[in-house]
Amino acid sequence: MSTEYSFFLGCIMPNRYPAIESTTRFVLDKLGIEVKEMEKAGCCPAPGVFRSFNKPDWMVAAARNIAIAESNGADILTVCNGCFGTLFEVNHALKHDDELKKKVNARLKDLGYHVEASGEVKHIAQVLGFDIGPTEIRDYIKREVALTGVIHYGCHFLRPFTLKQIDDPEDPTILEDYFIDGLGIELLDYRRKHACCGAGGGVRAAHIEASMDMLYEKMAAVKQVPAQALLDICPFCHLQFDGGQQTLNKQRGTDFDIPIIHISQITAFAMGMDDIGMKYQATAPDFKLEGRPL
């Protein structure tokens, strides 16, 4: 496990859910991992939208972020599936295609940057679930989490498998193993567990009705099981679940009220942080996690 990372913040987390950032920093500090700031980093940019319109510019913008991380001498860490998708795939492409790297560096030169793609790009769920793992994480937690929940993987964490090879995207267990064996959480299966939340790929921005249709199907399936909360690993999915429930309640008369908790938030709670920022969220702001002695 690396002892230092260049922390890529992305857009949604610092602007909409700063508690995910503060809890991530708390967790990394408890694990003894040094955080290196990525000064002047920009949008990742979003894999579903930007890449679809202009792949060369998408790649150069991502390569600039990778170059900033390389100047820190540390691999990249992100807590967002979309950021992970873009930065991982561009880093992989540059690492395995010298001609592409020359073309990208020719454009980066005008901006004062140079990329080698010599490092790695990691997702916080990968670091916690695999690099540390459910057994070792118990050396760092102060209490188990007394919670019955459901989980959402999202689209860009495990796919494409041919590149990432983290876990089987059709039948993954990395999050189940971490939450159950590592943090003591009871997880429930539910219909549409591996379906998209409806936010990514520009769907939420361009087709809000279709986005809400997808979210409604997901939340209706969650409501069929006695889950106390939904656990996710991506701030954009988090925004869709948290704010989207309120949109559905206002526009369609539903009564969804499922608390949404990011993997960094619930890990920070298990490590002893009491205020993980639930009061700043749109749905279930009064929800309180409960601990259980180890």
The other form holds:
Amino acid sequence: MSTEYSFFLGCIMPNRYPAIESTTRFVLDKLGIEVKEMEKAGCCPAPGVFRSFNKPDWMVAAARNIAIAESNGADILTVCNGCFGTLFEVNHALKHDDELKKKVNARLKDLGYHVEASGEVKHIAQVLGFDIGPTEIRDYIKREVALTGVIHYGCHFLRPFTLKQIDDPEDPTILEDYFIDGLGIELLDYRRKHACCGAGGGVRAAHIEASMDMLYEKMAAVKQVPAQALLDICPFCHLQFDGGQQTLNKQRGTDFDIPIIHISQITAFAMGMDDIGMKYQATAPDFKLEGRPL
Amino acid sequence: MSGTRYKAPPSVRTPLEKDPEIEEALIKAGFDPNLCMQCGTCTASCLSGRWTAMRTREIMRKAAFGDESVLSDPDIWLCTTCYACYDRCPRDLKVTDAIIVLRNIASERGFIADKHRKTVDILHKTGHAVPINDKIKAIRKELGLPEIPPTAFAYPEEVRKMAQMLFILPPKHEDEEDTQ
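Since the one above is the form predicted on its own, can you give the form predicted in complex with the partner chain too?
So here's everything in the complex, that chain up top.
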């Protein structure tokens, strides 16, 4: 495992859920991982909307971010499935296609950057759940989390499998192993567990009704099991679940009230941080996590 | 009778009227139109299709025949890019990537929803798809983070350079109905 990472902030984490950023920084510090800031980094850009308009432009903008990380001399760490999807895919494409790399660099030159694609792009769930792993993480935590929860993987962490090769997207266990064996959380299965949250692909931006339909199906399934919280690994899914429950309640008369907790937030709690920023969230702002001695 | 409604009578196309750009883009994206056997695994896997009129198999069939009506069809914008169809395709066709290239051609020809154009405007102005606001600045301060993250926000010149070069969208297609 790397001891330093270029921390890619993206858009939704720093600008909507800054508590995910502060808890991530707390967790990395406790793990002894040095954070290198990515000065001037922009949007990843989002693999749904921006890739849909112009894939070559999307690659150039992503390559610019990758180039910034390279000038730090450290691999990229993201906490978002969308950023991971974009940066991983573009980094992978550049690594395996010299012609493409030449073309992208020709355009990047006008922006003042050069990309080599020599490093890696990692997701925080992969670093915690695999590089460190459920056994070793116990050396770093101060308490277990007394919680019965459900989890949401999101799409771009594991899919497309041919590219990511992290875990089987149809039946993954990386998060289950981490949350159950590592943090002592009890997890429940639910129908539609591996379904998308409905936000990606530019659907939330332009077709909010369809996006809410998909979210409704997911939340209705979550409600059928006695879960205290939903754990996720992506700020965009987080936004969809946290804000979307309020939208559904207002527009469709539902009474969804499931607290949404990011993997960085729950890990920070296990490492001893008491306030993980739930009070800033739209749904269940009063929710308090309970600890259990190791 | 149930409430079945038909948008339009089925159109008859002559096989020669292919839009060559579509076929070329599909092959480049890893979707060989001749390999698709229309099994429908993509449609069956599609979460969006459970709730909307989007039928992936139908989109792929039209695209495979070079039918340009697929480009102006708003259904291609209902894909959340969850990649379930891509991972499950028995012929290993890159279905989601094919939808992305169809969207690219649609965008080139001006078929872009107004709300998507707004997202690009925000990116051009701030360098981010979701910009910061005063409420979040205050929370960041409370959390001990810098008020404004050290990203493109703090470098307007960088944002301007990117905006001049990337995602210059063509004007709206004259036939496009605004459904928003």
